[in-house]
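Heads up, the chain below is alone and in the form predicted on its own; it's given as structure tokens.
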Amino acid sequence: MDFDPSDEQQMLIDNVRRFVREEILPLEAKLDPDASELDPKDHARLVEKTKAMGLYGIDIPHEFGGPDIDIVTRTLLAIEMAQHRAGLYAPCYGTFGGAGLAQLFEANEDQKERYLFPTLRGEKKAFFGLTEPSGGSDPARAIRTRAERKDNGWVINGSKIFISGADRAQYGIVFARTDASKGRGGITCFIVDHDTPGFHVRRVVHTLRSSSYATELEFKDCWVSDHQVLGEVNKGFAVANDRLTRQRIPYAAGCIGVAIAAHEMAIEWSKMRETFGARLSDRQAIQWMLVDNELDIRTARLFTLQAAEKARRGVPFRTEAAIAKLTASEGGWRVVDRSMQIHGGMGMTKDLPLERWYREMRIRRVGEGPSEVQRMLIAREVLGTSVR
């Protein structure tokens, strides 16, 4: 399987790489080291540039107005877009646009008019409410938020945690148990507006990401109508599972992008830094660290593009996505760690982006399914067992 970019893909890669180098990096140099947003004027100016590039709304399906690129091309571009200080969680500071919540592309026409299209136009923001205090690695069993039938609708009671952006969103997708006897077959997905009585953001949850935070949500006798059910009743887990599987590919690509940037910094530093009369790059210990970086990056890139290619062909790719997420998040973190070590004391400072990548890459080993869950999914494929 040949993963060398086509001429068209290479042109897009070069354009994005130039955009990061000429537009993002100079602006970022003036920001706080933990910043995740640009000045609104700069953001608006760069959005116009990405529109002129034909890449705005990069995650929006072509039939809904997004650029006509496949998931392999999208993965290659995600690797490039992540190669700056804030790139892991704010690639190019959102100037390429976003698709909101992918599940809404499967919504009914009424829901698309009320939620999807306003989101694509930038008029509304959304949150994804799956993880609960009872656990996030096994949502099919850990979901204790309940929705019970009442007055041509549903009453939701429960809580969610580690939810990004809920305090600034106009609505969210919330998963609740509607039939306790059916396990993963008894979960339903609801669209909940931010001003729905009974819903509120209970508290902010601070994490390793200094400039960002998560939230804890509470639902207390929160009534929503049948029109707010996304998909079918008791089939919400399929909606969540599809999202998690697909998201693992660009998630892995972002890790690879940061790893590449850290590796390049380490190579450059090793060539100019001298200790005890010799350059670091002349020392075998440093050479081997750089070789290990190269191995981790190439391995993650190969597995991630393999997963993207299977997704592009429309064949099952769940195992490949798990392998991609596992190798990219763990390998990428090792690359950043080695690169910090090569930089010595400078690697620990906020003068360089390494310490931020180190913190944020640590989160990646838990987000979108922790490493242990990825290994469990891969093991099931290896052993030929089913998902129970």
Given for the second form:
Amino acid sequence: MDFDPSDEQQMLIDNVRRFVREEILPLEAKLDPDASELDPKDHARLVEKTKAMGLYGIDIPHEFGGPDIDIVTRTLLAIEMAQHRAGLYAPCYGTFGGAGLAQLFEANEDQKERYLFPTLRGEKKAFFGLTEPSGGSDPARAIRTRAERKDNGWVINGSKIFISGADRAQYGIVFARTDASKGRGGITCFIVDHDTPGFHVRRVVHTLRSSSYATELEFKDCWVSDHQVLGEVNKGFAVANDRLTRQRIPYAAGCIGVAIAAHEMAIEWSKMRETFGARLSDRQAIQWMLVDNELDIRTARLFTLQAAEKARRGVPFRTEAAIAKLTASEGGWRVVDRSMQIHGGMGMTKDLPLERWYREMRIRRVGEGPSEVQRMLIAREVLGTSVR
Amino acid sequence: MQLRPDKPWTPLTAEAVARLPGQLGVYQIADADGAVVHINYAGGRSRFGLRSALEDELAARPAGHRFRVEINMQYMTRYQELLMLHQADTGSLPRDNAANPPPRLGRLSPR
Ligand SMILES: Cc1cc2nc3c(=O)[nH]c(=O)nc-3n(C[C@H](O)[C@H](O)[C@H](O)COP(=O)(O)OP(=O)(O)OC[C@H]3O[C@@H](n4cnc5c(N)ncnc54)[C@H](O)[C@@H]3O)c2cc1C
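Same protein, the form predicted in complex with its partner chain this time rather than the form predicted on its own?
Every chain and every other molecule in the complex is listed next, the one we just looked at coming first.
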């Protein structure tokens, strides 16, 4: 399959590339190297620009008012949007708008009014609460947070860890066990408002991603009504799984974008820097590093676009999404690592974005399903045991 | 690392600031009554990390203030955590932060 962009896709790519170079990079140069937010005035100004470009709310499905962009084009643009220092976790500092949580598109009409639409309008923010201290790779077995029936609703007790953005969110999607006798068939998805009594954001969890933190949550006799059940009781795991599979494509695209930016820096530096009487780019050792970068980037790009293309066609793409996430997060990290090596000491400094990418890219091998879990999914397909 | 900084306060003087390391981290400033009036960080663009950040504080403040620092490469998230803790403990931000609050601060309910 040919993944060369069409003329229309190329025009959009050029627009976003220009936006990153002319709007984002100059502002970013003045921010702290670990910043993940723009000054609110700059943010508002740039949002007006992305609206004028027709790309605001880029992840919102067209029927809900988002731009008419298919997932392959979206992936190509995600690769562009990540090509700046904060680009892995805050592509273009959110100036293309967020879509909120993908699961909410499955919500009932009342929930859409209360949560989905305000989120699409940018009035509410949400968190995704799946991982627990007992483990995140295998949530079907690990989830210990339980919800028990009481007074036309449910009482939630338990805890979650590594939850991004919960302290700033107005609500979150929380997975809890509603039937202890069943594994994945005993988990229900709840929408929990931040001000629900018994819901607590207990602490900040500092990680390598020192630009923004995760949090630890506690649910202590936290009662929510039946109206807060998202989807069907005991069918929450499918909701989580669907979201995780879809999310792997933009997740991979972000890694590719950062890898491309690091690789370009390494190429440029290797052509300028001289040692022992010759440019680094003249040394075979360095050339091979650059070639390996190129291979990692091309491989990840092809697999990610292949997954996106399958998703666009509406055919199963779970294995392809796993391959994309795996190649992009592992390959992207190698690219950043090699690019740092080519830069020598400068590569380790906060003067350049490489050290931030290195730290954040490391997380990508664990977040949204660690590499081992992706390999498990691919192995199932290889061994013919995949449940689609 | 203690959740809430518990190191003793040091008077904000030129001598004390000169002894500070050039590393990155967070710091608190208290007034003469011991009330925390400012929480801030020495980030990746600071000239000499905590030392230059506290030099700036010294130059901007009348005598009688005190400070304490914490060397921390995760200065950005630690800074936000300290602000949220202060807000959770006292109901408001330190005076100088309230005058210029960070754009989107979360809410914590620490144990
Ligand atoms: C910065 C950050 C932000 C996060 N944000 C969120 C969030 O917003 N919401 C959320 O719900 N979660 C979030 N997470 C959690 C993340 O999804 C989990 O860390 C991840 O799923 C792994 O779970 P775990 O840490 O419990 O590792 P474990 O499940 O304990 O696994 C430990 C290691 O063992 C490996 N492993 C597991 N099973 C096998 C096997 N069968 N064979 C071989 N190896 C195996 C895993 O791959 C992993 O490397 C975040 C994590 C981080 C670091």
